[in-house]
Each structure stands twice: as C-alpha cells, then as structure tokens.
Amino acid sequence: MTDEIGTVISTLDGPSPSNADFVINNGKLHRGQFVEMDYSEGTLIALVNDVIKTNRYFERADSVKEFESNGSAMSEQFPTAEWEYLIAKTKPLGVFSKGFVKRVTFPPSPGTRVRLASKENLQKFLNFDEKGLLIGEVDHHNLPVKLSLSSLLKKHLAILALSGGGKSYLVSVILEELLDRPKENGRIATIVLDPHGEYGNFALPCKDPSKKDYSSKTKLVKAANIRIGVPKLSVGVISGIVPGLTAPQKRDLGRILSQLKTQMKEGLGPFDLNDLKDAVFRDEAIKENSKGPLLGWLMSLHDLHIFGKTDNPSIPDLIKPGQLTIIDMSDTINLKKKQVIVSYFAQRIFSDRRKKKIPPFLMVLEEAHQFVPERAKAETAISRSIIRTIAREGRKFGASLCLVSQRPVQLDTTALSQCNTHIILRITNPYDLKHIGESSEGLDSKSVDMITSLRVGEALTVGEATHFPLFFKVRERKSAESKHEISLEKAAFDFEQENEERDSETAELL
C-alpha cells in the first residue's frame, strides 16, 4: 500500500465529483502529480491542479502588519510554525472499477485517506503500454511514460508550443523512437515535410560516440531536387495544387491529359508541363475565356522549376516500414512551392495508402500553420485541402498526421480539432492559450493556467494517447542535435573558426 499523504476536507465547493481538496499531513507534494484514494465504487485517482500553504497566524494582513511594526517578527513570539500547513486541490479524473475506468459520479467523502498513486495504476489509467514509444517520464513519479502507436498516432497528433519551447526536440525523441521499433511490434514509415531543415541531422552519419546514428535508416530529399512527373497528374491532383480551376476547365484539362497519356502509352514517351501547355494551346475545342486562365495558371506552375516528365524521387521509394524519409524545403524561398511540395506529396502518398501500395505512415507536418492556415484564401492555402482530407478520413487507411506548430490561433480549427492527441509544450501567447483550450477536448481551465509555467523539456499531453492530462518531462534524445539547437555563442564561434581556417589555407597557398 502506498503511504498516505493527507486527508480529504470540507469547503464550500467541495468534495464534488469535479472538485476535492485535502490537507498533506505527510511529505510532499507537487503541482502536477496523481493521487489516489478508496471510493464507494473502487479506487479514485485525482490530479493535484494547484498546492496551498497557508498558516492561521498570518491569516489577516492588518493584524500583521500592526504586530510587527514595532520591528517584532510574529515567529519569534509565537508558535508559528505549528500553524503552517498544505492544502491540494485536486480534480477527480476517473474511478478504477472491476477493471474498468469509470467517470466520477458522486463525491469522496470527507475524512477519506489520500495517498500518491501507484505506478501500477497510473500505468493503466493513463493507458501506458510496455510496447509503446517511450518519450518521457511523469514527474516526481519516476514513471516512465509509454504511449502506445496507435493511440498516439493513428487518430492523429498535434505538437504545439512557442518558438524554442522543444517542439522539434520532442518530434525528434519520436522519430527516434519509431526508427527503433522492432518489426515484431508493428513498424510504420514516417515522412517529415520540414520547411526549415530541422531534422537534416538525421540523415548525417553520427561522429559523436555517445549519440546514436540513424542515417541507414533515413532517406533526405532536397526540395531543390524533387520533380513531380506531370503524367503522373491528375485533374484531381492539379485542381488541389489550383484551387481556382472551374469545372469546364477541369473537364478540358481531364481530356487532355488523357489524350497525352494515351498517347505516351503508344510510345511517345513521357510528357512535361511545355507539352500539356502546347496540347491547351493548340486544343480548338476550349473557349479562349476559359483557355487564357489555364494557360496563365499552368505558367505559373511552371515557372515554380518543380515540374518534369518523371517523378524524382519516386512515393515507392520514400514510404518504407521502419524508414524515415525527410523532405527539407530550407532551400526555398517561396511559399507557394513549398505548399505545392506539401499538397502533392500527401495527395500522392495518401491516395497510394487507400491503395494499400504502401505501408500505414505517419506524416509530419513543421510549421503547420504555413501549409495549413486558418484564414486564408484557396489561392494562398494550397495545401489545406489535402491535409484537412487526411485529418478527417486518413485514420481509415494507416495515415496518420502529426502537425506542429508554435501559433496554433493561426492552424486550421478543422484539421486541429481532427488531432484526438495534443501535446503542449510551453505556450504564453493568451490568444494561443485561448485557441488551444477550446480545440483541446479534457483541458480545463486549471491545466491551461498551468501551460504558462512550463519550462522547455516539459510538457503537457491530453487526448486519445493517455485519455486524462498527463504533464511530463520528455527524455533526453539520442540523436545529434539539430544545426538550429546549438547555441547563439555557439554559431557565431564557429563561423569566425571557419573564417579563421578557411584564410590559413588560402595564405598557405599564396
């Protein structure tokens, strides 16, 4: 038996079945942490929202203040001290029964004994899994927190937290932890679109001995090499990357490309965008209003260089169990090529999914709100449509979403409310607060308080993957560090020690 801690007491709003407080009698005791206690139906377990010290003695600030203005402290004429005690206020999450976790229905008495959950009931009430990934611990618990692929991933994940409060640390300990996954235990392909070349590192071969190397296992595609195969367009797909195609021009462009594909079948070979532009020119069968937008939509997509008469690389290629595949975009600019980098390659790999010719995969989507934006025209959100289609559909088929973010008002509601798992790492910005707990089903206010306090390294999960919130300390990764988490002091040593090296060779030469 776990030892006791404190005892349930009377206030005015509680015990509830939403509220109970209770005096620490015995050690200590930290915001954040589970308690459990006997239950009319079994046992209830509670998460301590907040600790208050308090002592009868310094109760009213008049009295105090008059007591020690003659330069007298209270503690050196009274028994202080004995005064002084804890109260946790708690919120009820849930009650184990016959094996089953129940709501709270009906309140703890007053009287009732408190202690610190145990890890064998926390492990089953946050729904933790021995074969799960493992990518922190629960606090002042020493628990480690094991959360199982599925309910993790497969109802989709969203990562959110300011700049710098570990967003890609943590998407990497469960990169990390997904390349290490034996095949017994089921192993997925996971794809990251990262606009910033966050996670290159992976791809590096490791010299430092201590970190581990996952570059055999990882694929790194530069967006300055990718070609998209214009045979392997659909209407469908292109209509997605032009969102402003009407239905007549989507009739006419679907006629084309078939005549274009049937005539490649015969043996003349692939075609690229100059050739369907060439086919829409010369087509008499278009009307000239509907045929001088088409082609002005298609120049704009060709002058975006990412366009060929094959695909390089190939969706077979990326997508492999237990592979990581990486498509680094930092090399562009433009936001418009990279929202169409992102909106064909889901639309491929999501409609060769419900194909079954390729395994279930997780994508990973950085800077979500770009490609994903909540205010935005069709025009300007290229990439929306396809991801809000998997968000909604993809846990069908093994297409799994995992969208990061640090300005989560900015993140379309509909995609976001579609990710049944959110893990919140350390976010001040009130408009974000705000936004967060209303898409965020089980955060109430309490735990929304409580995000503004965590440091980077911790944070908090609610949702699918544990069922109540869970705040953790994510654990340590064992890959390289990314080039963007070294230090400022760091970066600018290393560029005046490049410079420096760089001049010897050169007056070596001289």
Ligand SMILES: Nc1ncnc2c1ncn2[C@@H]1O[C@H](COP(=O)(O)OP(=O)(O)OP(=O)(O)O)[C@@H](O)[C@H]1O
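As the structure is a prediction and not an experimental result, all values here were calculated from the model. Between two forms, the rigid core is defined as the largest C-alpha subset superposing within 1.5 Å. Numbering follows the first chain given and starts at 1. First, how it differs from the form predicted in complex with the named molecule.
Once you line up the core between these two forms, the Cα of residue 499 ends up 2 Å or more from where it was.
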Second form
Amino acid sequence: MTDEIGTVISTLDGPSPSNADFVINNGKLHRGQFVEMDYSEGTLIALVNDVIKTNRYFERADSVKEFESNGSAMSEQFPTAEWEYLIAKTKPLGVFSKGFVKRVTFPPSPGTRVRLASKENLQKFLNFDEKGLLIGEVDHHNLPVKLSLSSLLKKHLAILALSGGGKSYLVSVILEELLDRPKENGRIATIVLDPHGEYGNFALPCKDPSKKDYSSKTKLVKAANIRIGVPKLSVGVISGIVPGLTAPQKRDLGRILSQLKTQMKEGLGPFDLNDLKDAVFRDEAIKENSKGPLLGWLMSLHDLHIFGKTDNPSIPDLIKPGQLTIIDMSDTINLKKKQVIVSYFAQRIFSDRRKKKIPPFLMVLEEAHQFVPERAKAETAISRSIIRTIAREGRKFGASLCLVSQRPVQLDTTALSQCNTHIILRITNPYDLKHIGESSEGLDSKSVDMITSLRVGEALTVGEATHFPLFFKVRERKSAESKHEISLEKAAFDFEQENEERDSETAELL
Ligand SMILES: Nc1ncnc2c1ncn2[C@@H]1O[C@H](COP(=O)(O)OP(=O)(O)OP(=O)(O)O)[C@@H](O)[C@H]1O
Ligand SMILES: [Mg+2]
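Right, the form predicted alone is done, so what does the form predicted in complex with the named molecule look like?
Let us now look at the entire complex, which starts with that chain.
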C-alpha cells in the first residue's frame, strides 16, 4: 500500500502494549500525528509522541573526533547519509474491532507495517461528530476537529493556558460555533461572565466585511447597569453572598423578607435594600446582639451599589436559545462585587433551568480562579459554592460550565475535577504543568512535555470530548478581534495622539 510509512522494530522495552517504535522508511512524520497498523484483534491506532534521528556513524564521540581530526567531515569520508534513520516512538491508544474501541493489552509484532491513520478511522476513534462544533484541525492530517456539543460541554469544559496563550480566542471560536448552530441540531443559550471586557466585540455591529457580524444574536450587559431585585432574593441567595450569617440571623432575615414580600403583594410595591434594613432595624423580635451584625452585613451589601427594587436585566430575557449574553464587568474593580454578580447570575440561571423556565445553557467563566479559588475563606470566595454545585449537578439539568483560567493551580480542585474535558494551550510554569499532569486524566508525561512547546493557537484536548489526548490547531475566528488585541505600540501612540489633539483644542480656545 502507498500510505505505508514504516515498520515496527524491536527495542529493549518494546513493542509492548504501551509503546511501539518503528523505523520510517517512506516519507516524513511529525510528533503528534496518528498511525495505524494491523493487529491480531483489529486495527491498532497509535500516537507518535517522538521522532528521533539516528546514525551509527555518529554514535561514539571519540571516533567522530578521531576521524574528523584531519580536518575533513565524516560525511566526506563515509557514506553516512545512507545510515541515517528516522525512528518514531509511539504510544498505542486503542484497537478498533468490529466498530468498537478496545484497550491495547497485547503488543503488536516487530515487523508489522505501519500506515498513516486514515481520516475515517481517526474521526471515529476521536469521537468526532459531523454536526458538532468545528474548533480546529488535526495538524498534518488535514482533518477538521468537530466535537459533539454533548461530549464537549455536557460534563463541563476547562480551558487552561498561560496569559496570552489563546484562551479567549478559543472561547470566541466556540461561541461562534454555538451562535451559528441551526435549530435542528439543538441550540443552547450562552452566558459569558467577562471580567475584562474581552468579548464586547460580539455585540458591536461589524464594519469589516471580512468578519462575521454576531451583534444581532448578542446582548451586552455592563456591570454598572446590573441591579439585583431585593424582592427576588431568598435567604439562601443572601447567605450565599454573605457567608458569615448565623442560623438565627438567617431565620430572622427569612421572616422579615417574607413579611416584606406579603406587604408588597398587598399593594405596597417592591422594596429595596434600604427598606429591608429599616425593617430589620424596627423589628423587635431580633435579639440585639444579632441585629447589629445583621445590619452591618446589609450595609456592606448596600456599599456594592448593586441592589434595587427589581432585577435588571431580567433573567428570562438573557437566556434564550442561540443567543449570547455577555456580562461585562470591566468597569468594576471591586472583586467582591464581581463575585456577587457571578454568584447571583449563576444561582438564578441554575435555579430557573432546574424549573425548566430557561433553555439548557453554557456559562463561560473567564478568570475562573478569581471566582472559584482553591484556597480562600468562604467570605472571599462568594461565588465558589454555587459554581461547585453547577459543576457537580449541572449535567443532569443541561447546565454546563466552561472554566477559563491562566492559573490552574489556584483553581478549585472540586470544580476542575468535574470538568470532563480539558483544553490546554501553551503553559510553561512548572507548577501549573505538574498540576495539569495530575488533574487531567489520560495525560502521560510525554504529552505534558509537549504542552510547553505548543505555540499560540495550538491546543491539546484531554478527556470526554475526544476520548484520547489530541493535539490540534485552533481554527481562525470569524468574528472581529477584541479591542484588547491592539499592540502596546498602537495603544501608546493613540494615547499621545489623543492628548495632542486635546491640547491643541484647548490652545485654540484660549
Ligand atoms: N488560534 C489563534 N490564531 C491566531 N492568533 C491567535 C490564536 N489564539 C490566540 N491568538 C492571538 O494571541 C493573542 C492572545 O490571545 P488571547 O487573548 O486569546 O489569550 P488569553 O489566553 O485569553 O490571554 P489572557 O489570559 O491574558 O486573557 C491575541 O493577540 C490573539 O489574537
Ligand atoms: Mg483572555
């Protein structure tokens, strides 16, 4: 066959069920490619995790030095080129047998002919789906990476890379795929909690004809305009925001809230945090030593300037099939306020989804380590408990999470371990690498090594979505790049330019 590229060789430790080396006798092969070979129980698929060149002439340093001491190169004296071999090191991944993929438990034989894996086999092997999300291409195989909506998102996704590694770019590609999805294939709603305003461009009409306009399907909500309606708050939600409440305080607060809600229905209208504070202040049944701290907590909530009489925007308006909502928190520096926003939205949409009031959704959480931190007291990790809950229970209700972080070590292990697919982009920090090696199932040390050599735009997926670790190139985005992506030079130039224009306008006025 023409696509045969090599032959399995016998080495000190192989072939074995976990490694098989072969000599390449036809063409070229790259690390990360897939090969296949006939095997006693079907077709064995293996991942090339290294390619090595060897040459007997250059094995011994002393003889190379000796032969070249007369000034002429070895290659001029001997037919060295004829003795250069390419050896591919592979890790057998699985065996196709009668339409099923089985584990490799028996070694292939030395002498077995090796072929490049066929597209058909790879597609099936890697769990690709014709109707899935097109997020990239398998390098050197010219094979589109199309991942099924369920296998990628149902059991949650984590996207991990160092800063500038391409996380937001990949998220944008996924968002495009979700927005472009036809109704027949099943469309979910998407909400992005965006601390740095990296996705605002989706909501802007696009003037560049080479880019796709998603503004009609996108809603942008600025954190400054968000109001959480106090009458919609339950004691559960408040104690999520104020983790220090004692049981008697919760009881008192619950009683007062339900009194206010009754009065509201009787015609007094909606109430806000001030009304709640006054009611607590006036209430005679609360013990004094409980009332003071409770009022203190309510004051601290008041200082966040986020509570009002009604919800703005209303949740059912935000979460619609095939629609993207971006909660842009870039105008808020206060981390507590951001956590309150995340916590509130997460609680509301999860609870509404459980009651089937809203469609299945994906919630993308950028800078996830700030909202679901590993080591932080409950008071400084307000949003952690609800995110953990969605991570644990969400899949039963069609509530999916995508956690995005450049500090996986600081990300809560409980939440991260519930993410059944990890997409890893460039990471170089040894602590993060070690952590990823430990937390991503099925990742061997060779693949972990390869993560450091990934370039921006190259990624590795591990877990449910592809069944086996897969290196791929992220596809080009269709939407316009975020405004964050202008270069430092341009940002500095723009600043000076604007200042000069302002100065000359002022000079003219004088
Ligand atoms: N697949 C890709 N193809 C082309 N360019 C890319 C790709 N991925 C990322 N880039 C470029 O790399 C830069 C950084 O990407 P991005 O903003 O997505 O990184 P990030 O991981 O989100 O960083 P941060 O943690 O700082 O938010 C951007 O200029 C982006 O255009
Ligand atoms: Mg980013």
